[in-house]
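As a starting point, one isolated chain is supplied in structure tokens, in the form predicted alone.
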Amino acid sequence: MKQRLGYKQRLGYLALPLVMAAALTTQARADGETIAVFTKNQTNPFFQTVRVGADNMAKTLNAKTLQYIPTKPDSIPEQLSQIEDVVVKKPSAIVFTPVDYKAMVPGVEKINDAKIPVVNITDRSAGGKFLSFVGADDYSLGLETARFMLKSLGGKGNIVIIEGVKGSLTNVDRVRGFNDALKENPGAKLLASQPGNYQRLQALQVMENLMQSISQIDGVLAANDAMAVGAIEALDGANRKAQVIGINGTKEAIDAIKSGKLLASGDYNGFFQGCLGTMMAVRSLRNQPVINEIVLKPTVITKDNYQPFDQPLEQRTCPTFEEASKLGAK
């Protein structure tokens, strides 16, 4: 208030329209606005990389977040719920990532109707209004980690697939990857492609049965870093060896980069995700341009570029809209 005033004695009288139009342009600026954020589930670790992004974003904004998590992974019924509760709660805005593409059609419908802005993340939802997408490019994320693997096993040996969840976007994508990078290898052959459900526990479980009618696996494509991780552990229970890749770019990944366990990792960016996702719902609600399609391009992590990405998510700093433009640009 004593800032205030002082400015105006400085400016004089003429200068109070002034004034008043810059407090109300901070009214209509207003901050501390509560993000409704929606991940998956608490399992697997990229959805915590989301969910810190979106934390870091609104933190630097002066906004604040609710997450939303289902306590069963990847839950419908559990989802729709937590969209009843969210509608009731009104939140000035929604960051979402359906547990299911095409089944969480109709609780966006419930969010649109409700009149909250909403901004889709991660997988694309089949229906519903939304201000903005952020995502991924899931089918060159799969075709250049194929790629990567392929290579280093000079273009032949028996592969393996372990996929995500069966019928989501995220999976048909980057499967589809996979299957064109060994289309363009005919000296590797696909022995088997099973859903580990993007969960560690189910993917090492089918790596334990893949490994007892399948004397000689030479490399495991995995849609999702939980999944690469588990089919490791199960080589190691049966001290066998293979190639093994992964996607997300999760700090477990690295890790296992870095010991030489995992050959590489695509970088699906979670933290960018949450990031730009609350930024895109946060300007919309202050009345700034947002952009419309944000889709990260590929990055193959491997032992030789791992360094950027071997950093705490607390210390990760989100991007600013000039640098998301260039992000958005296609």
Partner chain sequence: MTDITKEAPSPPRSFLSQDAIQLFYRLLAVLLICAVLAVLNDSFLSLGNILNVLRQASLTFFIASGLTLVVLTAGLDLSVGANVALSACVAGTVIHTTGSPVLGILTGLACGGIVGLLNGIMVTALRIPSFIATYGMLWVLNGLTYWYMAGETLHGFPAGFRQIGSGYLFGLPIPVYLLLVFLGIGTLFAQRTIWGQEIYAIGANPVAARLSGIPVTRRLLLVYAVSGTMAGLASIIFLSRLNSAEADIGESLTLPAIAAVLIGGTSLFGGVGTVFGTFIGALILTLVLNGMNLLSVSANWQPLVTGIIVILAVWLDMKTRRRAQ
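By rigid core we mean the largest C-alpha set that fits within 1.5 Å across both forms. Numbering follows the first chain given and starts at 1. Since the model is a prediction, treat every value here as computed from it, not as a measurement. Compared with the form predicted together with the partner chain:
- After superposition on the rigid core, the Cα of residue 208 moves by 2 Å or more between the two forms.
- A displacement of 2 angstroms or greater separates the C-alpha positions of residue 150 between the two forms, with the rigid core held in common.
- Fitting the two forms on the rigid core leaves the C-alpha of residue 218 displaced by at least 2 angstroms between the two forms.
Okay, that one was the form predicted alone. Can I see the form predicted together with the partner chain too?
Keep in mind that what follows is only the chain, not its partners or any molecules around it.
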């Protein structure tokens, strides 16, 4: 087992210089601090926005980033060994998203022991010492997005929830938000809450199955955009209509909102998380004041406000420190 893991890592290392070379060519030559940015995977577009945000801010501040991404999505052992690696390399600071908020605590402690300053972004780590936390709240993301849908349904109707991966922190909080929004609307009836594991195919099939026994579905609360789009495909296939919401604000979701197929998508602004995490790391290295905690307010992206999210990532701009201190700082 141990040997195979080493083999995987080596494969990852082989790819790493290529990825880094590609990243560096698009970046202005910088001679400042090196910030190691840890994200969970290469598959979720959300983390792509985080990485672009981090790169953008580093460029502005004349620092540079090194991206650490597990080759197997959300792999705990792989992120642990990337931490071991980074502790040896000693970057100036780390911007860290744990692949698992509990399992990565020993990893964070390793970083702490190595005295490398570290900022926590996206998922709040269950332990370890951080300069700062920048993230959003999955609960309010679920709550606000579901509230928006229920409002557009006039507070009533038959609702189904399509859940993400059972037991994952994001799913638990989002679904709790959905359910609390439903409780505020006694006219709305929750008819099913079934798992789609964040996968579009599974969500499509779950929706097809539910439509067999539920003759009228008015609203679908999906815990991410891929599942929301899967549910819409199922509804279209059966010539049925329902209001559907997703979460993440992916490009696909924005397109679906523009064409009127998706009602809304909750977004917690991965781009800003990347910007602000990097900003706090660099500021602390330069002995400038930092904000200890920024919990970004969720944005419910709808057909009325999608324009800023429709821009290519490269054209978006990071907030300034003054703006950041107004963005839900505590």
